[in-house]
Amino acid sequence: MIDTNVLTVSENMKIDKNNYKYNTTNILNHEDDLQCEEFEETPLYAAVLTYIGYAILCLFGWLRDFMRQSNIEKKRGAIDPNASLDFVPLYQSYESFYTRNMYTRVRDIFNRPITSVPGPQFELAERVSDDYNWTYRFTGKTISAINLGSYNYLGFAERTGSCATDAIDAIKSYGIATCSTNSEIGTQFYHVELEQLLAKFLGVESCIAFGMGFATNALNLPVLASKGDLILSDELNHCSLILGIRLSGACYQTYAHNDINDLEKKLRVAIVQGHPRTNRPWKKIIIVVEGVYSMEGSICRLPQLIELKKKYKAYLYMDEAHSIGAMGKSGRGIVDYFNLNTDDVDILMGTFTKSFGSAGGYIAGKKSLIDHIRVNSHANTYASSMSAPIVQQIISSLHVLNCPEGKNRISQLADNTRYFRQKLMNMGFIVYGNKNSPVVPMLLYLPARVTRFNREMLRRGIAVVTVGFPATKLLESRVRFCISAAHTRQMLDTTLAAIDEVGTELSLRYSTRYQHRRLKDI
């Protein structure tokens, strides 16, 4: 049986019942513990507050399509159009309540188009709704904005610097496009070059490259699993991951988010059991996790995961969409947060959106795993090959990454996560998450707290994200601030001073676990 209590909890910790370990005092003095994980739970009167929110909106709603089919309000989308040409309804009947009824309703909050590179500073397109947010009209002004919304980790979404040189030299020699498939004549000497500095970058025997992060994940995982697998995979695994399980053939169960015990329950049973309807034994079991998870902030538990894979042979695939170059010392992901063998993780998968301001994903790990990918994977046989400005993108910051400059941004990176996450905490607010997690969840709760507090920032010139239901559980509506070494101390300070200011305003101060305070006080 596996420990998944390895490190000593002190007086001072306390364990909730999700298994996570998390400071009564001061989350600082265990700064050594890689897994220190904060999920305080929903305090009892933002539960019931929540509930009546949202049943006050349905209430309304069905109002409203009851007064639409009395031609009391007419208003444009409130009826199916192909309900009255006799087709099958596009969407089911509770997404079309939802859309018309609360979804629109806030619209404004979502999407946002903006006009410059998605850096620390961006310019947002301001926009006017004529008809309650069905449709919007561009005034032609901008709104500028502290970003912390992008996921724009080490500061690479730049419009000047070597990065975007390279890039546009790249234009200039190569084209914008090669037009075919890396299966015919679209491989090019510089993808070559991309996926052997990645392999080095990584330490691994091979990688290959992709044009799309989602579909990395969604056209990969079926080449990787099929008919007689077992997926056992993370409850609060990404949309691609779920996806391409799906795809795959393979027979899949979730297990509780980052869960060991249940995990290896279900691992047992699997072995013992075998099949359910044939009890045969599986051919192979994957388990499949990320990294770092970006609605909660939360880190995988490698070490374990690791143990337990080694135990019952299984096979690991793990997703580091948010963690490579945004964690461990040298930007390689969790794998170099704690310190562990690249070996140990079977298929090591990734994607260059994030930290490397660029497009595509990848996947690394033994040779004979990424050719028989490179053979049978419909991303490589089927979609266009990398054009090349986006290729050069990535050589060049990975060349950065193995300067002096690239350690101190992903040294100021895991500073600036700290010290906002921990003013948050400071200050009353419930945060999700490692306290080195770069994606910082702060929870908000009522439906109406969300959508007033993404305007009331913005109103103070910050652009964050918020979320909520269906995307969020009902009762974990959210804004999650994405952290980047780009961030001054000023700009970090500039928003937690409009945090506090809103916050206040709102009585978004949730916390059981830490005293109340204004920044100032702090």
Second form
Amino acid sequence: MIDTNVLTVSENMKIDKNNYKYNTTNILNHEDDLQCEEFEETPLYAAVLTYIGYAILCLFGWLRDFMRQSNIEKKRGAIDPNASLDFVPLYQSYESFYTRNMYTRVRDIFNRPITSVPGPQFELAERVSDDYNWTYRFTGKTISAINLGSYNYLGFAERTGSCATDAIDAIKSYGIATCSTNSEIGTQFYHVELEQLLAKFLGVESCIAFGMGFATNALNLPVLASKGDLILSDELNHCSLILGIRLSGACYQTYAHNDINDLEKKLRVAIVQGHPRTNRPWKKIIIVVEGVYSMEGSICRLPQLIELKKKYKAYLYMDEAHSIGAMGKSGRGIVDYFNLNTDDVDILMGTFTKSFGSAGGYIAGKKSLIDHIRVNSHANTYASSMSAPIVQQIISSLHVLNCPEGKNRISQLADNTRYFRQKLMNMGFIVYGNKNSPVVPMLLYLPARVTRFNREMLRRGIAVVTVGFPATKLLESRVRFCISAAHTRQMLDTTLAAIDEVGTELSLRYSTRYQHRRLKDI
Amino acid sequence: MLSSVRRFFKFIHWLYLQYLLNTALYMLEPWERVLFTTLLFAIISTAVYSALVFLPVHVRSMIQTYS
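Next, give the form predicted together with its partner chain, keeping in mind that what was shown is the form predicted on its own.
The complete assembly is shown below, putting the previous chain first.
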């Protein structure tokens, strides 16, 4: 249905160890496989063991809950104070069961406090628990570790350097708080400078910046969409996008992750049938996607999306939170990565938290769109405007990105990403996503292996972020490495050696497509 | 000689770790591990004992019925 005379699609059939044919679709654009992604299937034994593990945890959860209920054991968690009176229950029963009996047992691997700037190496506060993670006690010592969890893609999280000195000078000149909103008397000239600089960097007509990245999505989608519109969003979109879509009051449907055929089917049905009961045509249709999906490491299929949106006259909203600065030859995001025209994406959104080492979000597009948002957005009229050092950090990092030093950072990130991903896949671990995305999710499946992996890596001086249910599906718990331009080759080698060792001890090599190898054999 | 004994003990420790990880006992408190292992041992030993006591008799009677 979509014109594929510009792109050539080649499907390679490969066969893995179990003689199972799997399909890697390579969509070639200018002879360069920009969209080559792999999502290997869960092996059967891993799925069975994961279910067994959760079943045993569930059984012991029931046992402990029974003991707490009959007062054999003291209740340690959050208790609904009005449970006996006829109030609506305060906590949903399955969620709090999971929190009490599964999450709290291993809570020490999550939410660790850090005591230094989150650069490539940082200090963690050491904490011990005497009562199985219900309470903590800080010993006062700090653990030095390699940081593979911070979204520090271009390495701007640093205490020294031009960005830091500029930010300190900005505090000395302008103070910290602006004490007003953007629409009243809080717009300083550095806000205007930021917006102009960012618009020039992205190659768009105009841009508006907000103080919080989550709020940019949640409070501006209601400005763009309202009752009578249809929003088609990817099934793996971020919580902020989902919140914004629900707040807007528009009808919404989700389509399968990165599946253009499913999206096209839904578009066609929506245009033909209109509203569910009245069959009136939709006022507008917006497709909401993310540039890089942070839990999967996959990249949205922008060329096909733009073709689709032009054919069916829909609008495209792209959330480039993880991809701005990190993807593309000059760091201008996914549009730069695919060498497309920025005019084709109607609304570009991004955050400053990840690649620019600051905080906040922006929306970029045509001047008429940005003027409409400026007048109608709650985030503009009611939220306090961005603080001076935050804005100065972004301005300095944009200036750095235009110099050769910035180009070095971008190419260093791309180099680190490809090296790390290639080595992990060659060792036989299952890694999801596109080979160019700096987010590297490695699958671990079993809850006990996830906790053991996290603790063993910390023992070897590497801090990683492991995620399980409910952030991911029940079976697919993973560890997510965030590669930074500030990581040296030596740090990556130390990490790979540690992953190799821990992976052998815990039998984490699940892949059937790649041979299982030790690091020294690669 | 001593190093191979040490390696054997390390191997046993690795096997115990695999048992803990694959059954999610790694996340439980020690008394819960003891409880689960006792129950598992009781079930398996009952099955093995029943097999050892009753299997020869049953096999002999099956051979007698079908020959």
